[in-house]
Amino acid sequence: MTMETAPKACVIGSPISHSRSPLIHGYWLKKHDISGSYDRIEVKPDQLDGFLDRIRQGELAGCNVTIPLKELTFEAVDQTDDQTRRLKSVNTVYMLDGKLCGTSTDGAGFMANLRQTVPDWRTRSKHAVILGAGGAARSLVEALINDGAATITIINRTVERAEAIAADYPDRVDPHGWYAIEHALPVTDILINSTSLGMTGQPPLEVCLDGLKSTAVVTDIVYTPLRTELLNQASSRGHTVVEGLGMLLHQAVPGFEKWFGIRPEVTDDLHDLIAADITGRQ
(Lines of atoms letter the chains of each structure in order from A and count residues from 1; the text may use other names and numbers.)
(Lines give C-alpha, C1' and ligand atoms only; values in the text may rest on other atoms or scores of the structure.)
Protein backbone atom coordinates (compact mmCIF):
# COMPACT_ATOMS: atom_id res chain seq x y z
CA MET A 1 0.00 0.00 0.00
CA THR A 2 1.42 3.42 -0.91
CA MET A 3 0.62 6.81 0.53
CA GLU A 4 -1.81 8.98 -1.37
CA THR A 5 -0.61 12.08 -3.23
CA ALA A 6 -1.86 14.29 -0.41
CA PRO A 7 0.15 13.25 2.67
CA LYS A 8 -1.68 12.68 5.93
CA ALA A 9 -0.30 13.05 9.44
CA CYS A 10 -1.82 13.25 12.91
CA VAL A 11 -1.23 13.41 16.63
CA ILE A 12 -1.97 10.37 18.76
CA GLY A 13 -2.55 9.92 22.46
CA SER A 14 -5.27 9.36 25.04
CA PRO A 15 -6.92 11.72 25.76
CA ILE A 16 -6.26 13.74 22.63
CA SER A 17 -9.11 16.23 22.22
CA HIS A 18 -7.12 19.00 23.94
CA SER A 19 -4.22 18.91 21.44
CA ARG A 20 -3.49 22.10 19.52
CA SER A 21 -1.25 20.31 17.02
CA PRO A 22 -3.96 20.19 14.31
CA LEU A 23 -4.34 23.96 14.57
CA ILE A 24 -0.57 24.46 14.23
CA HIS A 25 -0.08 22.10 11.31
CA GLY A 26 -3.31 23.21 9.68
CA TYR A 27 -1.99 26.77 9.69
CA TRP A 28 1.21 25.68 7.92
CA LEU A 29 -0.64 23.48 5.41
CA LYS A 30 -2.79 26.43 4.41
CA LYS A 31 0.12 28.88 4.37
CA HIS A 32 2.16 26.65 2.04
CA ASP A 33 -0.86 25.59 -0.04
CA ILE A 34 -0.31 21.89 0.67
CA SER A 35 -3.27 19.60 0.07
CA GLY A 36 -2.40 17.33 2.98
CA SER A 37 -4.13 16.88 6.31
CA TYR A 38 -3.33 16.64 10.01
CA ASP A 39 -5.83 15.26 12.51
CA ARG A 40 -6.24 14.01 16.07
CA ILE A 41 -6.56 10.25 16.53
CA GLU A 42 -7.34 8.68 19.89
CA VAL A 43 -4.94 5.77 20.38
CA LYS A 44 -4.76 3.80 23.60
CA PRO A 45 -1.62 1.86 24.59
CA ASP A 46 -3.02 -1.51 23.46
CA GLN A 47 -3.85 0.00 20.05
CA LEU A 48 -0.41 1.47 19.36
CA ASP A 49 1.14 -1.38 17.36
CA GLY A 50 -1.86 -1.58 15.04
CA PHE A 51 -1.80 2.16 14.49
CA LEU A 52 1.92 2.26 13.69
CA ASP A 53 1.36 -0.42 11.04
CA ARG A 54 -0.79 2.13 9.21
CA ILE A 55 2.29 4.33 8.87
CA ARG A 56 4.46 1.40 7.78
CA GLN A 57 1.90 0.57 5.10
CA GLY A 58 1.88 4.13 3.76
CA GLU A 59 -1.61 5.15 4.86
CA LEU A 60 -0.06 7.99 6.88
CA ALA A 61 3.18 9.94 6.48
CA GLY A 62 3.73 9.93 10.24
CA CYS A 63 2.48 11.27 13.53
CA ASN A 64 3.19 13.21 16.67
CA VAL A 65 2.94 11.33 19.94
CA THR A 66 1.75 12.58 23.30
CA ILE A 67 0.92 11.01 26.67
CA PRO A 68 0.74 8.17 27.51
CA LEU A 69 2.47 6.80 24.40
CA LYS A 70 5.91 8.43 24.16
CA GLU A 71 7.89 5.68 25.89
CA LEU A 72 5.84 2.88 24.28
CA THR A 73 6.44 4.38 20.84
CA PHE A 74 10.18 4.45 21.52
CA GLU A 75 10.03 0.69 22.08
CA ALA A 76 7.87 0.08 18.98
CA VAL A 77 9.69 1.97 16.20
CA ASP A 78 12.38 0.40 14.02
CA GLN A 79 15.02 3.12 14.32
CA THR A 80 15.91 6.06 16.56
CA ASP A 81 18.75 8.59 16.70
CA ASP A 82 21.40 8.69 19.44
CA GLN A 83 19.71 11.47 21.40
CA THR A 84 16.34 9.75 21.37
CA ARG A 85 17.92 6.49 22.54
CA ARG A 86 19.24 8.34 25.58
CA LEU A 87 15.83 9.86 26.25
CA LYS A 88 13.89 6.62 25.60
CA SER A 89 10.95 8.74 24.46
CA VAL A 90 9.51 9.55 21.01
CA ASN A 91 7.17 12.39 20.05
CA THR A 92 7.61 12.33 16.24
CA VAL A 93 7.28 9.30 13.93
CA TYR A 94 8.13 9.17 10.21
CA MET A 95 9.25 6.76 7.50
CA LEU A 96 12.80 6.77 6.09
CA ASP A 97 14.29 4.20 3.71
CA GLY A 98 11.49 1.77 4.48
CA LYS A 99 11.96 1.96 8.25
CA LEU A 100 9.65 3.39 10.87
CA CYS A 101 11.75 6.05 12.62
CA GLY A 102 11.15 7.91 15.85
CA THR A 103 12.72 11.02 17.34
CA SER A 104 12.13 13.51 20.13
CA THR A 105 11.84 17.19 19.22
CA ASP A 106 10.91 18.54 22.67
CA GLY A 107 14.45 19.60 23.55
CA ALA A 108 15.02 21.22 20.17
CA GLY A 109 11.70 23.04 20.52
CA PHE A 110 12.70 24.37 23.93
CA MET A 111 16.07 25.60 22.68
CA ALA A 112 14.60 27.24 19.56
CA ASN A 113 12.09 29.09 21.75
CA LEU A 114 14.82 30.16 24.15
CA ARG A 115 17.10 31.38 21.34
CA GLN A 116 14.26 33.27 19.69
CA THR A 117 13.27 35.04 22.90
CA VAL A 118 16.75 35.48 24.42
CA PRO A 119 19.26 35.49 21.52
CA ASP A 120 22.24 36.03 23.84
CA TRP A 121 21.26 33.30 26.31
CA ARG A 122 24.62 31.50 25.97
CA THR A 123 26.56 34.50 27.27
CA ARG A 124 24.07 34.97 30.11
CA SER A 125 23.28 31.41 31.15
CA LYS A 126 26.12 29.24 32.38
CA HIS A 127 24.15 27.66 35.23
CA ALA A 128 20.68 26.27 34.50
CA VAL A 129 18.32 25.14 37.26
CA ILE A 130 15.49 22.79 36.26
CA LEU A 131 12.50 22.21 38.53
CA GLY A 132 11.20 18.66 38.09
CA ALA A 133 12.75 15.37 37.03
CA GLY A 134 10.26 13.82 34.61
CA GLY A 135 10.56 13.09 30.90
CA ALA A 136 10.49 16.78 30.01
CA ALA A 137 13.39 17.50 32.35
CA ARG A 138 15.46 14.76 30.75
CA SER A 139 14.83 16.27 27.30
CA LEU A 140 15.83 19.72 28.53
CA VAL A 141 19.04 18.47 30.15
CA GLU A 142 20.09 16.80 26.90
CA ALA A 143 19.30 19.91 24.85
CA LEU A 144 20.96 22.36 27.23
CA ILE A 145 24.17 20.35 27.39
CA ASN A 146 24.29 20.01 23.61
CA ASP A 147 23.78 23.77 23.28
CA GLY A 148 26.49 24.82 25.66
CA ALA A 149 25.17 25.00 29.22
CA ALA A 150 28.09 24.53 31.60
CA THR A 151 26.27 23.33 34.72
CA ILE A 152 22.75 22.07 35.34
CA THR A 153 21.05 21.60 38.70
CA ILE A 154 17.91 19.45 38.85
CA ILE A 155 15.63 20.08 41.82
CA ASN A 156 12.83 17.60 42.47
CA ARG A 157 10.67 16.63 45.42
CA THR A 158 11.85 13.01 45.00
CA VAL A 159 15.61 13.40 44.80
CA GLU A 160 16.08 9.84 43.52
CA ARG A 161 14.42 10.80 40.22
CA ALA A 162 16.81 13.73 39.83
CA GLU A 163 19.71 11.42 40.62
CA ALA A 164 18.57 8.99 37.91
CA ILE A 165 18.87 11.71 35.26
CA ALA A 166 22.15 13.04 36.65
CA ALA A 167 23.69 9.56 36.47
CA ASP A 168 23.58 9.76 32.67
CA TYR A 169 25.49 13.06 32.64
CA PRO A 170 28.38 12.71 35.10
CA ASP A 171 30.11 15.95 36.12
CA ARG A 172 27.50 18.07 34.30
CA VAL A 173 24.28 17.61 36.29
CA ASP A 174 23.81 18.10 40.03
CA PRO A 175 20.67 16.53 41.61
CA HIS A 176 18.95 17.93 44.71
CA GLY A 177 15.73 17.72 46.65
CA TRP A 178 13.17 20.55 46.76
CA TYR A 179 14.88 22.03 49.83
CA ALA A 180 17.74 23.25 47.60
CA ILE A 181 15.73 25.92 45.75
CA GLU A 182 16.51 28.70 48.22
CA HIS A 183 20.26 28.03 47.99
CA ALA A 184 20.27 27.67 44.20
CA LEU A 185 18.45 30.90 43.30
CA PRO A 186 21.34 33.34 43.94
CA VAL A 187 23.59 31.49 41.47
CA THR A 188 20.96 30.66 38.85
CA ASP A 189 21.34 32.08 35.33
CA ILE A 190 18.26 30.39 33.88
CA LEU A 191 15.40 28.90 35.92
CA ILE A 192 13.17 26.39 34.14
CA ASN A 193 9.93 24.85 35.35
CA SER A 194 9.63 21.46 33.65
CA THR A 195 6.74 20.25 35.81
CA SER A 196 2.99 20.51 35.18
CA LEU A 197 2.60 22.53 38.38
CA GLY A 198 0.99 25.86 37.61
CA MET A 199 -0.88 24.48 34.60
CA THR A 200 -4.60 25.15 34.38
CA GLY A 201 -6.30 22.48 36.48
CA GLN A 202 -3.09 21.47 38.29
CA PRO A 203 -1.78 22.46 41.73
CA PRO A 204 0.22 25.71 41.85
CA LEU A 205 3.99 25.84 41.66
CA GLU A 206 4.88 27.28 45.04
CA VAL A 207 8.24 28.93 44.50
CA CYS A 208 9.29 32.27 45.94
CA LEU A 209 11.81 34.01 43.70
CA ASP A 210 13.23 36.23 46.46
CA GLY A 211 16.98 35.83 46.17
CA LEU A 212 16.98 34.91 42.47
CA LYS A 213 19.96 36.38 40.66
CA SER A 214 18.81 39.69 39.15
CA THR A 215 20.03 38.82 35.63
CA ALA A 216 18.40 35.37 35.60
CA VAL A 217 16.08 34.28 32.79
CA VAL A 218 12.91 32.46 33.90
CA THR A 219 11.04 30.07 31.61
CA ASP A 220 8.14 27.65 31.97
CA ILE A 221 7.20 24.77 29.66
CA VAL A 222 3.56 25.18 30.76
CA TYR A 223 1.53 27.14 28.17
CA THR A 224 -1.96 27.01 29.69
CA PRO A 225 -2.22 29.66 30.99
CA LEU A 226 0.00 31.59 28.60
CA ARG A 227 1.59 33.41 31.52
CA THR A 228 1.94 31.21 34.59
CA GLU A 229 2.21 32.60 38.10
CA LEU A 230 5.94 31.78 38.00
CA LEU A 231 6.39 33.98 34.93
CA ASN A 232 4.20 36.73 36.38
CA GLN A 233 6.25 36.72 39.57
CA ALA A 234 9.51 36.81 37.59
CA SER A 235 8.29 39.58 35.29
CA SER A 236 7.26 41.73 38.26
CA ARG A 237 10.83 41.41 39.55
CA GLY A 238 12.25 42.55 36.20
CA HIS A 239 13.49 39.20 34.92
CA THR A 240 13.43 38.25 31.26
CA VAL A 241 10.75 35.56 30.89
CA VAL A 242 10.16 32.92 28.21
CA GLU A 243 6.64 31.56 27.78
CA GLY A 244 5.97 27.87 27.15
CA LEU A 245 3.86 28.31 24.02
CA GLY A 246 6.91 28.92 21.86
CA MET A 247 8.29 25.48 22.76
CA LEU A 248 5.06 23.86 21.57
CA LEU A 249 5.27 25.70 18.26
CA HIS A 250 8.96 25.07 17.61
CA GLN A 251 8.84 21.36 18.49
CA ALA A 252 6.29 20.91 15.68
CA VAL A 253 8.63 22.20 12.95
CA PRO A 254 10.77 19.06 12.32
CA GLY A 255 7.78 16.75 11.98
CA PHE A 256 6.03 18.99 9.46
CA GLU A 257 9.21 19.09 7.39
CA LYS A 258 9.55 15.30 7.42
CA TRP A 259 5.90 14.65 6.47
CA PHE A 260 5.16 17.49 4.07
CA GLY A 261 8.59 18.38 2.65
CA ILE A 262 8.74 22.05 3.66
CA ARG A 263 10.37 23.49 6.78
CA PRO A 264 7.85 25.95 8.22
CA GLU A 265 8.53 29.03 10.32
CA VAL A 266 7.18 29.97 13.71
CA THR A 267 5.72 33.42 13.15
CA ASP A 268 3.89 35.98 15.25
CA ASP A 269 0.69 35.20 13.33
CA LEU A 270 0.89 31.52 14.30
CA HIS A 271 1.68 32.39 17.90
CA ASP A 272 -1.31 34.73 18.07
CA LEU A 273 -3.61 32.09 16.52
CA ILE A 274 -2.73 29.46 19.11
CA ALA A 275 -2.69 31.99 21.95
CA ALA A 276 -6.22 33.07 21.04
CA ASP A 277 -7.38 29.45 21.05
CA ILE A 278 -5.84 28.89 24.49
CA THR A 279 -7.39 32.05 25.88
CA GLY A 280 -10.76 31.19 24.35
CA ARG A 281 -10.85 27.78 26.04
CA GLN A 282 -9.97 29.07 29.49
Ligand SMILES: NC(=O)c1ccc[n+]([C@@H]2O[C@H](COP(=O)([O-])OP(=O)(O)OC[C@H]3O[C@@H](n4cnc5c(N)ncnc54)[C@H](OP(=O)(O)O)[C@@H]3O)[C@@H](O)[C@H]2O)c1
Second form
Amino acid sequence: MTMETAPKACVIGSPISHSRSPLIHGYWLKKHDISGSYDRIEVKPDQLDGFLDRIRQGELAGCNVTIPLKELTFEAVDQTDDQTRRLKSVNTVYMLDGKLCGTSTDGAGFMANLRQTVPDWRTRSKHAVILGAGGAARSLVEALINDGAATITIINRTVERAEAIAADYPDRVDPHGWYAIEHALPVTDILINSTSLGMTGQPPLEVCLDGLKSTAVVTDIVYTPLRTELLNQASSRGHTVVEGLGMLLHQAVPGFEKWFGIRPEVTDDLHDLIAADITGRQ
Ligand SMILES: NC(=O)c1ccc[n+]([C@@H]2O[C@H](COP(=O)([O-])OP(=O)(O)OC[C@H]3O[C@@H](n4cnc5c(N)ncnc54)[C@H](OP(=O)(O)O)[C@@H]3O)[C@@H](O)[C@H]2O)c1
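Switching conditions: you have the form predicted alone, so give me the form predicted in complex with the ligand.
Below is the entire complex, every chain and molecule, led by the chain shown above.
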Protein backbone atom coordinates (compact mmCIF):
# COMPACT_ATOMS: atom_id res chain seq x y z
CA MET A 1 0.00 0.00 0.00
CA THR A 2 1.35 3.51 -0.71
CA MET A 3 1.12 6.53 1.58
CA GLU A 4 -2.08 8.51 1.16
CA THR A 5 -1.66 12.17 0.17
CA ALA A 6 -2.86 13.39 3.57
CA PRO A 7 -0.44 11.87 6.11
CA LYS A 8 -1.92 10.35 9.22
CA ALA A 9 -0.28 9.94 12.61
CA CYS A 10 -1.56 9.14 16.09
CA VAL A 11 -0.67 8.37 19.68
CA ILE A 12 -1.07 4.80 20.90
CA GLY A 13 -1.28 3.36 24.40
CA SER A 14 -3.77 2.07 26.95
CA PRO A 15 -5.45 4.00 28.47
CA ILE A 16 -5.18 6.78 25.88
CA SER A 17 -8.10 9.16 26.46
CA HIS A 18 -5.97 11.44 28.70
CA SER A 19 -3.35 12.14 26.02
CA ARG A 20 -2.91 15.76 25.01
CA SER A 21 -0.80 14.88 21.96
CA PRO A 22 -3.79 15.26 19.54
CA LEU A 23 -4.30 18.81 20.80
CA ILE A 24 -0.61 19.66 20.28
CA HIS A 25 -0.31 18.11 16.79
CA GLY A 26 -3.78 19.36 15.80
CA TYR A 27 -2.63 22.90 16.62
CA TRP A 28 0.44 22.55 14.38
CA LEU A 29 -1.52 20.89 11.53
CA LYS A 30 -3.93 23.82 11.50
CA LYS A 31 -1.19 26.42 11.86
CA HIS A 32 0.72 25.02 8.87
CA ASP A 33 -2.44 24.34 6.87
CA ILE A 34 -1.56 20.64 6.46
CA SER A 35 -4.42 18.35 5.46
CA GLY A 36 -3.13 15.49 7.63
CA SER A 37 -4.58 14.08 10.82
CA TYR A 38 -3.43 13.04 14.29
CA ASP A 39 -5.70 10.82 16.41
CA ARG A 40 -5.53 8.79 19.59
CA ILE A 41 -5.85 5.02 19.18
CA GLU A 42 -6.24 2.57 22.06
CA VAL A 43 -3.68 -0.19 21.50
CA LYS A 44 -3.11 -2.93 24.07
CA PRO A 45 0.21 -4.82 24.27
CA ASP A 46 -1.12 -7.86 22.36
CA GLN A 47 -2.32 -5.54 19.55
CA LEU A 48 1.00 -3.71 19.11
CA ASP A 49 2.54 -5.82 16.32
CA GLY A 50 -0.64 -5.63 14.24
CA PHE A 51 -0.79 -1.88 14.69
CA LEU A 52 2.88 -1.34 13.74
CA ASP A 53 2.27 -3.32 10.53
CA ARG A 54 -0.22 -0.62 9.52
CA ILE A 55 2.67 1.87 9.59
CA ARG A 56 4.96 -0.52 7.70
CA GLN A 57 2.25 -0.83 5.02
CA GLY A 58 1.93 2.95 4.66
CA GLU A 59 -1.54 3.39 6.13
CA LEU A 60 -0.03 5.76 8.71
CA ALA A 61 3.12 7.92 8.66
CA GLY A 62 3.93 6.99 12.26
CA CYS A 63 2.90 7.38 15.88
CA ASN A 64 3.74 8.49 19.37
CA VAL A 65 3.82 5.77 21.99
CA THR A 66 2.83 5.99 25.63
CA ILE A 67 2.24 3.70 28.63
CA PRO A 68 2.41 0.66 28.59
CA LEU A 69 3.96 0.25 25.13
CA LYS A 70 7.27 2.15 25.16
CA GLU A 71 9.56 -0.80 25.97
CA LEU A 72 7.57 -3.23 23.79
CA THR A 73 7.81 -0.83 20.86
CA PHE A 74 11.58 -0.64 21.33
CA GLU A 75 11.67 -4.42 20.89
CA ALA A 76 9.34 -4.35 17.87
CA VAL A 77 10.86 -1.71 15.57
CA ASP A 78 13.43 -2.50 12.84
CA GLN A 79 15.88 0.30 13.62
CA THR A 80 16.82 2.63 16.50
CA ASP A 81 19.61 5.08 17.33
CA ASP A 82 22.41 4.68 19.91
CA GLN A 83 20.68 6.80 22.52
CA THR A 84 17.41 4.89 22.18
CA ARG A 85 19.28 1.59 22.49
CA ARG A 86 20.64 2.79 25.84
CA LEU A 87 17.14 3.81 26.98
CA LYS A 88 15.40 0.67 25.62
CA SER A 89 12.28 2.76 25.23
CA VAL A 90 10.58 4.35 22.19
CA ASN A 91 8.03 7.17 22.14
CA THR A 92 8.14 8.10 18.43
CA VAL A 93 7.81 5.75 15.44
CA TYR A 94 8.35 6.66 11.76
CA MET A 95 9.39 5.07 8.45
CA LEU A 96 12.80 5.68 6.86
CA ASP A 97 14.10 3.88 3.75
CA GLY A 98 11.47 1.17 4.12
CA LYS A 99 12.35 0.48 7.76
CA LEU A 100 10.21 1.02 10.85
CA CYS A 101 12.30 3.31 13.07
CA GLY A 102 11.85 4.14 16.74
CA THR A 103 13.36 6.91 18.83
CA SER A 104 12.89 8.53 22.22
CA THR A 105 12.35 12.29 22.27
CA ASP A 106 11.79 12.86 26.01
CA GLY A 107 15.41 13.78 26.72
CA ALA A 108 15.59 16.21 23.79
CA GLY A 109 12.25 17.69 24.89
CA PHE A 110 13.56 18.21 28.41
CA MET A 111 16.75 19.90 27.17
CA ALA A 112 14.93 22.14 24.66
CA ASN A 113 12.58 23.31 27.41
CA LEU A 114 15.48 23.94 29.78
CA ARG A 115 17.44 25.86 27.13
CA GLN A 116 14.39 27.94 26.19
CA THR A 117 13.67 28.91 29.80
CA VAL A 118 17.26 29.14 31.14
CA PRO A 119 19.53 29.86 28.15
CA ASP A 120 22.68 29.89 30.31
CA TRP A 121 21.80 26.65 32.13
CA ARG A 122 25.00 24.91 31.06
CA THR A 123 27.34 27.43 32.66
CA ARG A 124 25.15 27.40 35.77
CA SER A 125 24.64 23.64 36.02
CA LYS A 126 27.66 21.49 36.70
CA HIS A 127 25.92 19.18 39.16
CA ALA A 128 22.37 17.95 38.61
CA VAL A 129 20.23 16.16 41.20
CA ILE A 130 17.40 14.04 39.83
CA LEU A 131 14.64 12.79 42.11
CA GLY A 132 13.30 9.52 40.70
CA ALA A 133 14.77 6.65 38.68
CA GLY A 134 11.94 5.62 36.37
CA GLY A 135 11.81 5.69 32.57
CA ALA A 136 11.79 9.49 32.42
CA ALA A 137 14.80 9.78 34.75
CA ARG A 138 16.86 7.55 32.45
CA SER A 139 16.08 9.84 29.48
CA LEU A 140 17.09 12.90 31.52
CA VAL A 141 20.40 11.38 32.61
CA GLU A 142 21.30 10.51 29.02
CA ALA A 143 20.32 13.97 27.76
CA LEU A 144 22.03 15.92 30.55
CA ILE A 145 25.28 14.00 30.16
CA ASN A 146 25.26 14.43 26.38
CA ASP A 147 24.52 18.13 26.79
CA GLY A 148 27.27 18.99 29.26
CA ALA A 149 26.23 18.31 32.85
CA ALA A 150 29.39 17.23 34.68
CA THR A 151 27.94 14.99 37.37
CA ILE A 152 24.50 13.75 38.40
CA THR A 153 23.13 12.45 41.67
CA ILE A 154 20.03 10.25 41.33
CA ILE A 155 17.90 9.96 44.45
CA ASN A 156 15.14 7.35 44.44
CA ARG A 157 12.93 5.50 46.90
CA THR A 158 14.07 2.20 45.38
CA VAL A 159 17.82 2.68 45.37
CA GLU A 160 18.37 -0.37 43.12
CA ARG A 161 16.67 1.45 40.24
CA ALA A 162 19.00 4.44 40.71
CA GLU A 163 21.96 2.05 40.81
CA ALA A 164 20.83 0.39 37.58
CA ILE A 165 20.91 3.73 35.73
CA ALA A 166 24.20 4.79 37.33
CA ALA A 167 25.85 1.54 36.22
CA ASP A 168 25.55 2.71 32.60
CA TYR A 169 27.39 6.00 33.32
CA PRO A 170 30.46 5.10 35.41
CA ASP A 171 32.12 8.06 37.20
CA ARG A 172 29.36 10.49 36.20
CA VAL A 173 26.26 9.33 38.08
CA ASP A 174 25.91 8.73 41.78
CA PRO A 175 22.90 6.67 43.03
CA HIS A 176 21.30 7.16 46.46
CA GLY A 177 18.18 6.46 48.47
CA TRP A 178 15.79 9.19 49.60
CA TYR A 179 17.88 9.83 52.76
CA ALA A 180 20.51 11.65 50.63
CA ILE A 181 18.39 14.70 49.74
CA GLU A 182 19.45 16.84 52.68
CA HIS A 183 23.17 16.43 51.87
CA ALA A 184 22.65 16.88 48.13
CA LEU A 185 20.73 20.17 48.19
CA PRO A 186 23.61 22.55 49.17
CA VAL A 187 25.70 21.34 46.17
CA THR A 188 22.87 21.20 43.62
CA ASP A 189 23.02 23.42 40.52
CA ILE A 190 19.85 22.02 39.00
CA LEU A 191 17.21 20.06 40.92
CA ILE A 192 14.82 17.96 38.82
CA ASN A 193 11.76 16.08 40.00
CA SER A 194 11.17 13.10 37.72
CA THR A 195 9.02 11.11 40.17
CA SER A 196 5.27 11.06 39.76
CA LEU A 197 4.96 12.62 43.23
CA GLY A 198 3.17 15.96 43.25
CA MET A 199 1.11 15.05 40.18
CA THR A 200 -2.65 15.50 40.48
CA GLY A 201 -4.03 12.32 42.07
CA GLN A 202 -0.61 11.17 43.36
CA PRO A 203 0.92 11.64 46.84
CA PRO A 204 2.71 14.97 47.47
CA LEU A 205 6.44 15.39 46.97
CA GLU A 206 7.63 16.24 50.46
CA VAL A 207 10.97 18.01 50.08
CA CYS A 208 12.09 21.01 52.12
CA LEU A 209 14.27 23.27 49.99
CA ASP A 210 15.74 25.24 52.93
CA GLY A 211 19.27 23.91 52.32
CA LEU A 212 19.18 24.29 48.51
CA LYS A 213 22.06 26.23 46.92
CA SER A 214 20.74 29.75 46.33
CA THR A 215 21.63 29.79 42.61
CA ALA A 216 20.02 26.40 41.83
CA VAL A 217 17.51 26.04 38.99
CA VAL A 218 14.49 23.92 39.96
CA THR A 219 12.45 21.97 37.42
CA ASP A 220 9.62 19.47 37.65
CA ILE A 221 8.64 17.23 34.74
CA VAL A 222 5.20 16.74 36.26
CA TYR A 223 2.84 19.13 34.42
CA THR A 224 -0.50 18.47 36.09
CA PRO A 225 -0.76 20.82 37.94
CA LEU A 226 1.17 23.29 35.79
CA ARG A 227 2.85 24.73 38.87
CA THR A 228 3.65 21.93 41.30
CA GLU A 229 4.21 22.50 45.01
CA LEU A 230 7.95 21.96 44.41
CA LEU A 231 8.00 24.81 41.89
CA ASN A 232 5.89 27.04 44.16
CA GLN A 233 8.27 26.45 47.05
CA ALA A 234 11.33 27.09 44.83
CA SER A 235 9.80 30.21 43.34
CA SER A 236 9.01 31.69 46.74
CA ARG A 237 12.69 31.18 47.67
CA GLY A 238 13.76 33.11 44.54
CA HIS A 239 14.99 30.17 42.42
CA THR A 240 14.59 30.10 38.64
CA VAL A 241 11.92 27.46 37.94
CA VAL A 242 11.09 25.46 34.79
CA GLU A 243 7.64 23.93 34.33
CA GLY A 244 7.13 20.41 32.94
CA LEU A 245 4.62 21.40 30.26
CA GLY A 246 7.38 22.78 28.04
CA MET A 247 9.02 19.34 27.96
CA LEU A 248 5.77 17.77 26.77
CA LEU A 249 5.49 20.35 23.97
CA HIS A 250 9.12 20.11 22.85
CA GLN A 251 9.19 16.29 22.85
CA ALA A 252 6.43 16.39 20.23
CA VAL A 253 8.47 18.45 17.72
CA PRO A 254 10.63 15.68 16.13
CA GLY A 255 7.65 13.40 15.46
CA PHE A 256 5.66 16.13 13.73
CA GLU A 257 8.66 16.98 11.56
CA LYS A 258 9.18 13.33 10.53
CA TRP A 259 5.50 12.67 9.69
CA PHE A 260 4.42 16.00 8.23
CA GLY A 261 7.69 17.45 6.87
CA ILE A 262 7.75 20.76 8.76
CA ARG A 263 9.63 21.46 11.99
CA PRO A 264 7.02 23.18 14.17
CA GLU A 265 7.68 25.74 16.89
CA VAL A 266 6.74 25.70 20.54
CA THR A 267 5.05 29.07 20.87
CA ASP A 268 3.34 30.91 23.72
CA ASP A 269 0.01 30.34 21.91
CA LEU A 270 0.50 26.56 21.93
CA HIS A 271 1.61 26.65 25.56
CA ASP A 272 -1.49 28.63 26.53
CA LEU A 273 -3.82 26.26 24.62
CA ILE A 274 -2.52 23.16 26.41
CA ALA A 275 -2.26 24.97 29.75
CA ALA A 276 -5.94 25.95 29.45
CA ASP A 277 -6.86 22.32 28.72
CA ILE A 278 -4.90 21.15 31.79
CA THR A 279 -6.44 23.79 34.02
CA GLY A 280 -9.91 23.08 32.64
CA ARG A 281 -9.65 19.35 33.41
CA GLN A 282 -8.35 19.78 37.01
N1 LIG B 1 6.72 16.58 31.02
C2 LIG B 1 6.82 15.51 30.24
O3 LIG B 1 6.85 15.60 29.01
C4 LIG B 1 6.93 14.15 30.87
C5 LIG B 1 7.51 13.08 30.15
C6 LIG B 1 7.62 11.84 30.77
C7 LIG B 1 7.13 11.66 32.05
N8 LIG B 1 6.54 12.72 32.71
C9 LIG B 1 6.03 12.53 34.07
O10 LIG B 1 7.11 12.09 34.89
C11 LIG B 1 6.64 11.25 35.93
C12 LIG B 1 7.47 9.97 35.96
O13 LIG B 1 7.33 9.27 34.73
P14 LIG B 1 8.09 7.88 34.48
O15 LIG B 1 7.73 7.45 33.12
O16 LIG B 1 9.53 7.98 34.85
O17 LIG B 1 7.36 6.94 35.56
P18 LIG B 1 7.88 5.60 36.22
O19 LIG B 1 8.83 4.90 35.32
O20 LIG B 1 6.67 4.89 36.70
O21 LIG B 1 8.72 6.10 37.52
C22 LIG B 1 8.05 6.69 38.61
C23 LIG B 1 9.08 7.28 39.59
O24 LIG B 1 8.35 7.89 40.68
C25 LIG B 1 8.75 7.29 41.91
N26 LIG B 1 7.62 7.17 42.84
C27 LIG B 1 6.34 6.85 42.51
N28 LIG B 1 5.57 6.84 43.63
C29 LIG B 1 6.41 7.13 44.66
C30 LIG B 1 6.23 7.27 46.08
N31 LIG B 1 5.02 7.10 46.65
N32 LIG B 1 7.29 7.62 46.85
C33 LIG B 1 8.52 7.81 46.28
N34 LIG B 1 8.76 7.69 44.94
C35 LIG B 1 7.72 7.36 44.16
C36 LIG B 1 9.26 5.91 41.53
O37 LIG B 1 10.09 5.43 42.57
P38 LIG B 1 10.35 3.84 42.73
O39 LIG B 1 11.37 3.48 41.70
O40 LIG B 1 10.83 3.70 44.12
O41 LIG B 1 9.02 3.15 42.51
C42 LIG B 1 10.00 6.23 40.23
O43 LIG B 1 11.25 6.82 40.49
C44 LIG B 1 5.14 11.02 35.63
O45 LIG B 1 4.40 11.89 36.45
C46 LIG B 1 5.00 11.42 34.17
O47 LIG B 1 3.70 11.93 33.88
C48 LIG B 1 6.44 13.94 32.14
